[in-house]
Every structure is written in structure tokens, then in C-alpha cells.
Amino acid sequence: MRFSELALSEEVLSGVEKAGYSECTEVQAKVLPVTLQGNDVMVQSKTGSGKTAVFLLTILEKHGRNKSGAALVVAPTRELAVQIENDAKILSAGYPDFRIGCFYGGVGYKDQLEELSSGLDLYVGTPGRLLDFAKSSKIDFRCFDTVVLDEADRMFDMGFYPDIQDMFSKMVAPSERQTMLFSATLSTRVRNLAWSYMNNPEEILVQPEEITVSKIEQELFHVTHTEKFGLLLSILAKEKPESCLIFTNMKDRAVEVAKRLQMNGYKAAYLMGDMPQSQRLKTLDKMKSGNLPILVATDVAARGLQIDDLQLVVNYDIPEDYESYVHRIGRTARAGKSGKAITLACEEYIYGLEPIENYIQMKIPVLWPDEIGLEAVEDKSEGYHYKSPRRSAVHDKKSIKKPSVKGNKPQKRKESKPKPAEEDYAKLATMSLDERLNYYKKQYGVSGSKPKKVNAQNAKPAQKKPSQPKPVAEKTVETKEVKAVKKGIFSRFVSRFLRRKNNG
């Protein structure tokens, strides 16, 4: 279907034609004919899949017949709110007098209350600022008739399912606004919140957010912690990507990762959620106008972030939450084009793996460098550990010693029990379950029972109980203690060693 054969008035045409679209994808043929007509939907869409010209070429489309009225985009992110606010101002071409403001966190207040102060007709916003405003009789929600969540699953995962029901609380009812609501997954929280704040919504599934992109190229590559840097730089300079996505669990990686790829010669950066507004758009402007081919980021960036022929996601991590590893490499093979992503998997974070091939139902393919010819790269940051200022403040306290009063004399150190030798692995692997729990109960000191904690003031002068012979048990009957050490102790150090083994 072609723009041209919907509704839409020649104004909102000329908008369309300026953003060069043509032919509306599978969500934007399916949706808009219902929403032009003023229905509430509840959508299920991926990212990507074109659903924001969906509400907006509807907005348009309503403001050219009414003209007061005021319409409201909630999103979960700045980079989102910024993104559809870009992308308004483009389709709003025809509209010369359409008026837009984004508002968000992080960044002052002055610029914003000038905007609100102007009058609007479209408000986009991330919950936490739009409710603030809202407490000091800035934002009226009242006057708004079309109301939109934008990725609403994301923002229900982040916490501001509260402050959702807190604004629609604020609205006029359901019957007298429109109210469209679009989200990657339809969870029980999406269906409940559409049901008590929307009007009859019409549930439509277009293009769900795909467990497995097809058109995306996944490899993975085990390694160690301590070699995952060095097998980086070979991957990078094989690819020679022009622009490279790489996610990282933790924002202190992300600052590290990005300073040693700095030292290494590449013009890479790094986005993460407490850095200064100005900073991260800064950052963002640049990845997307191609001046930073390398960004590492952490899961904030993993939705809302929009990067035109991103070729290269490298999971620096194996992300903890699987739905995450599909919000990642989502962010390359685009509207329909190809892309590639690769994860490497460290003893760190090798736990991860399993959920997220269970539930992109496919083995991830491995790779070795040395069968597929990666050669060696020199580490000119080798040995450099980036150490977070909050973090070394916080140690520096801790590794204060404080005097003793019991003296100068120098306190003993507890000794502690030797780790198993590299020898051991191969022994390990052929013993059987209950030898290696005994192997791991006498190497960690781990006893089957708790010792009872004895008040001194009752306390009995302790009986010798004559000895008896120790009856043989037929049966050993294990304890929560045992069981406990082979659910954790037992599979977390018996993983290792199987895999350091299979790994040669």
C-alpha cells in the first residue's frame, strides 16, 4: 500500500513526501486505516518496523481538522523522545504552524518552561519530567485527546508503570480522547493498563518483535575475562566496521572498553544512563552523522537508539536478561536491511547463554579465531583498568584501618583454603557426582550442618559421651546444606572446569 491511497490530507502528504516514504510498511498499512478513524489500538510491534510515523501522520491528520486540541507521546527514553520529536518535525512540513516540544530529565528547566509557556500541539516527554511539570500547573493533562506510550513494555521495565497510571489518572476519559498504545511485547501489565485507560482498543499483531532476525549474521566466540579485549581488537580489525555498536553489562566496562579502544587508535566513545543530557546527545549526534564509528553503551541505549546502516553490535557481554541480546542486535539490520552481531562469551557471564538460545529457540554459531584466521592484535592499553571515581572513593574508606585497642600486636590472618590446581580439571571431569561434591566439601570447607549459636550465660560445661561404634548408614540422606552446595558451589566451579577443558 502506498501512502497516496490513505486518507490523508495533502499537507500531511507533503510531510510524507519530505521524509521520503512512499510505500508503508507492514505496521503502517495495518494501523493506520483504524487510527485515522479515531479508534484506540493496542499494537504489537518490533522496533524498527515504522510504527512512530504511525501516530504521527495520525496527530497531523487530527490537527488539520482540529485545531485546538493537543496531542501527548510518552516515551521511556530521552533518546526516544528526541528521536520522535525529529521525526515530527520532518512529517509536520505542511504544517508550518505545527508547534512541538520535547521534554525530559537531565537537563535544565528553564528551556523547557519556555517551550510549554509558547502553547503546543504535540508534547513528547519522558514520564518522570512531564509529571513534574505537571505537579507545578505547567502541563494540564486534561487538555490533551490523543495520548500515546511509545515502547510501552520498556518503560513498564524500567518502573514507570506507576507514573502511567498516575497520568492517565490526570485525563479526561477514555471515551473523549484517542489513545494508542504501542509495544514490542503485550504483557499482562500492557493488557491490564489498556483495559482500565483506553476506550475498546482494537488489538492488532503486526511483525511481533522476532525472536530471531533472519537477516542478521550472529556469531559467538568463547574467551576468557582477561582475553576478551585483545580478541575485541582482532575482531575489529577483520570487520573494519564503519560503525560499531558494543554493549557492555556495567558503565564502568563501558568507560574502560571505550578508553582502551581510545588508546588502541579508534575514535570510540561511550553512552551510559548518569551521564549529563548534553553529553549523551552530543555523543548520539555524532554516531548517527558518522563522526564516532565506535559507541559502547549499556543497555540504556539498547531501545529508542536509531543509527541508519548500523553494520557491527558486539556483545562485550552476554547481557543478563535474554530479551535484551534480541533489543541488541536489533539495533542493526533495520528496516529491513542485514547486519551482523557478535557475542563473546566469558566465564563471567556464560550463565546467560542457555536462556537466550532457549529463547531464540537456535544455537548462536560458534567461532574459533583460529579457524577462522584472526590474527593477533597489540594491546597498547594492556594492563590499564579504568577505576570509577565513586567506586575508589568508596574502597579508599573501606581500607582505612582503624587502631586497635587491644594493643600493636599484629592480628593473625585467617588462612584461607587453596584453590584447585590447574591439574585438577582433567581428574575432576571423570569423577562421579558424589565425588566431586566430597571433592568440593573438603577443598572449600563446606560442612553439612550449621553450628548452633550457645549463649555464654546458660552455657554447660561440656559432657564426654562415651564412644560408640558409628552404625553404617545403608542410605546417606542429604541435607539443605548439601543440596544447596551442589545447586551452587558444584555447578558454578564444575561448569568451569568442563568448559576450560572443552575449550582445550
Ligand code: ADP
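Heads up, when I say rigid core I mean the largest set of C-alphas that superpose within 1.5 Å between the two forms. Residue numbers count along the first chain shown, from 1. Everything numeric here is computed off the predicted structure, so don't read it as measured data. First, how it differs from the form predicted together with the named molecule.
- With the core held fixed, the Cα of G128 is displaced between these two forms by less than 2 Å.
- Relative to the superposed core, F221 shifts its CA atom by 2 Å or more between these two forms.
- With the core held fixed, the Cα of L261 is displaced between these two forms by 2 Å or more.
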The other form holds:
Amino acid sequence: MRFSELALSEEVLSGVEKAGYSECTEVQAKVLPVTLQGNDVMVQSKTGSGKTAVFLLTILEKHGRNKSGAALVVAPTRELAVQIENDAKILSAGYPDFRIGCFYGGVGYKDQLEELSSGLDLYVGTPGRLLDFAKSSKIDFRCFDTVVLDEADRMFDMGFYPDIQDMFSKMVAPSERQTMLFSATLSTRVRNLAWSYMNNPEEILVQPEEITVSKIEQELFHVTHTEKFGLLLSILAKEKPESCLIFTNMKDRAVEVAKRLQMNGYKAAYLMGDMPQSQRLKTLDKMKSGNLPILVATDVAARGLQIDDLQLVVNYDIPEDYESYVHRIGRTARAGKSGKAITLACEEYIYGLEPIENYIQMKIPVLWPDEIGLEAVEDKSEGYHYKSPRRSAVHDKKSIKKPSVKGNKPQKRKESKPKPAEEDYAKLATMSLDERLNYYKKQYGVSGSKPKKVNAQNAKPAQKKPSQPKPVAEKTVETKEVKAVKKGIFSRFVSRFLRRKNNG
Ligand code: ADP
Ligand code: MG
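Show the other one: the form predicted together with the named molecule, since we just had the form predicted on its own.
What follows is the entire complex, opening with the chain shown before.
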């Protein structure tokens, strides 16, 4: 489709021409007809597919028709905000009077205040600085009749969820504005956000990243939380990957795993989404040039990450969001190559396994350390534990201020049923996956962690609990004894195999 076939004014088309665009990209062809009608959308499309022009052209077309309202574009980083501002400057060439302002932290307020005083048609910015200006009454969020959340998934990863809630609470009702949400992935939490703050958004998926799961050799180990790092060392010793990407669910864990690998003599680094861009790029370049064999990352770092010839992906933690599993393991086996993905299933995140296997429509083959000849390796980092000096760096920037979060730590999840008998583990090895999952359910009283369905009626801004819904086990308190025994059995189970192997 060409831009000239869309319901765009001459002025807007002249901006398109200035940008050098003639044919719409797929996301533009699919989404612009919807947004130009004034409808809300949530759009999933991969990086570089041309999402920016979708919302900017919609905003510009509305500006041409009705000069009263202002538009707001919220982006997770300063770099992105600036890039959007630059694109807007080009695409608005047909409207010389179109005023754009860009607001982000890390710089003084003076220039940005000056911009604000003149009144603007388009406000682009990062959440923190925008809210600062709202607090000092320099920006009135009720003036926006068009609101765009760009890279919504990254906003979550960077802990901006409370800020986003805050912003929406200052705006006019969803029905009185047009809201557009863009994301590289539409995870459950992004969908929940959309249902909470949007007006019946149309969900548009474009070029979902195609991952041929079948080309990837998948393996899974059952291991206790405390034995995980030892198992990782054993796996690395056996696999000896030239390039390996290890995923953790939490930032602190990523740092810890990277540091412990370093202590054990591995060249390893960690990567996170809210690192300064320069540092992120430096680390990535090292990996790409072959000077860094092991990278430990949280999910956000994986987005758009392309490392050719990545040999091994390790899920140190099972991802809590089943789609993330596919995104993670898809970092290997790119461009038709084969690759390997190893998942460590511990008691902390085992709940994520069933939804993943439903999603990928296959059982991940389970391996047992002794059967594949995994050797125990001395762990020179034993006992090391990393805790971020800022608790806020762990998961969600703001939520830590709320006292309730203390009880929300995943480790504290209550498990109710008594411990399994040790001989059960031998049985486990011979069970089919269905049987195994049933076994887990019976043992731990878990009812599976299907994504929570949300509809417009019951969707409420989750003011009190920014964390994701967690499956809740039956309400019996696990005694210290039960915990200790359970832990011990898991430990003994793994170490027994390792020991047996070592002794001959
Ligand atoms: P996304 O936000 O989906 O990651 P961008 O909107 O930043 O992608 O666009 C990626 C690149 O593609 C930019 O350099 C942009 O100028 C260019 N681009 C966008 N739309 C078109 C088009 N219709 N024709 C040619 N180039 C385009
Ligand atoms: Mg973009």
C-alpha cells in the first residue's frame, strides 16, 4: 500500500515525502486505517518495522482536522524520545506551525520549561520528567486527546509501570481520548495495561517474530534453587560454548550469576535494559566480536538482540511469561542454524513450565545429570550472594516503597502439600510430561499459571499490586520442617547423581 492511498491530507503527505517514504511498511498499512478512524490500538510489531510513523502520522492528520487537542507520546528512554522528536520534525513539514517539545531527565529544566511556556501540539518525553512537569503544573495531562505509549514492554522492564498509572490517572477518561500502545511483544502485563487504560483497543499483530522452535535442541533439568549455580557450572563445563546467553528473571540474579561465573574463571558480563546505552552497546560489541563468551541478561536485553552463531541459551530461571521462553530460545538457531536451549527448572519458577509447554505445543525433554554424564564442578563462588544496593533495581522501581511487597517475594510463595518421598524422584525420571506436571500439581497444590483473562468490565487499574498475578497455593502454612526436608530432598537428589558420577 502506498501512503497516497490512505486518508491523509496533502500537508501530511508532504511530510511523508520529505521523510522519503512512499510504500507503507506492513505495520503502517495495517494500523493506519484503524488509527485514522480515531480508534484505540495495541500493536505488536518488531523493532524497526516503522511504528513511529504510524502514531506520528495519526497525530498530524488529527492536528490538520482539529487544532484544539494536544498529543502526548511517552517513551522509555531519552534516546527514543529524541528520535521520535526528530521524526516528528520531518513528518510535520507540511505544518510549519506544528510545535513539538521533548522532555526527558538527566538535563536541566530551564530549556524544557521555556519550550513548555509557548504551548505545544506534541509532547514527547520519558515518564519521570513528564510527571515532574505535571507536579509543578507545567503540563496538564487533561489537555491530551491523543496518547501514545511507545515500547510498552520496555516501560515495564524499566519499572515505569507506577509512573504510567500515575499519568493515566491525571488524564481525561479513555473514551475521551485516543490511546495507542506499541510494543515489540504483547505480554500479559502489557495487555492488562491496555485493558485498564484504553477504550476497547483493537489488537493488531504484525510479523510476529518467527521462531522455528523445532530447530532448537531443547533440554530441561529439574534442580533446586540452591543447587542451580552448581548445575550451571557443570553444564558449561560440558558444553564449553563459545557463545552463551544466560537468562534470569531478576536483575539482581543476572548480576549475581555473572559475578559468580567470573569468580569461577569465566569471561562473563551482564546486560540489562536500563543500562546506559553506551555501556550496553560496548558489552554487546564485545560479545559479537567473540571477546565475551558468556552474557547474562534479563528479558529486556534480549529484545532485538542479534548475535550470530549464538550456540547456547540457558534459562537460569524459567520465565514467568510463557512468550518470553520463545523469545529467549529464539536468540539461538537464527537464520536457519541449529542451536541449543537449556532450561533449569527450580521450585521457584516451575509454575511457568506448564503454560510454556502448552504454548510451544511440545514437551521439553528432561535430562538427568547422571544419565548424560554431568560432572560436579568445584564452585569457587560458593556462598556468594549479590544484593543490589538499591532494592529498586530488582524488579519494579516504585513498588518497593510499598510495604506489601515484602510478602510478595517469589521465594516466600507458600507451598502447602507435604514433601514428596525421595523415591518419587526416581519415578519422575520415567514419567511422561503430563504425568510429571500432574505430579507437581499434586505435590504442590498448584493449579497451573494460565495468564489471567481480563475484560473491560473487571479491568481495574491495579493500584495496589503492580506485580503480576501469581498462582496461589492452598492456604496452609508450610512449616520450617517441610521446607527443610523438601529442600534437602531436591539437593540430595541432584548431588547424589553428581556424587555417584564422580565416584566412578
Ligand atoms: P520501530 O519503531 O517499529 O522500531 P521506526 O519507526 O523507528 O521502527 O522505523 C525504523 C526505520 O524505518 C526508520 O529509520 C524509519 O525512518 C524507517 N521507515 C519507517 N517507515 C518507512 C517507510 N514507509 N518507508 C521507508 N522507511 C521507513
Ligand atoms: Mg519505535
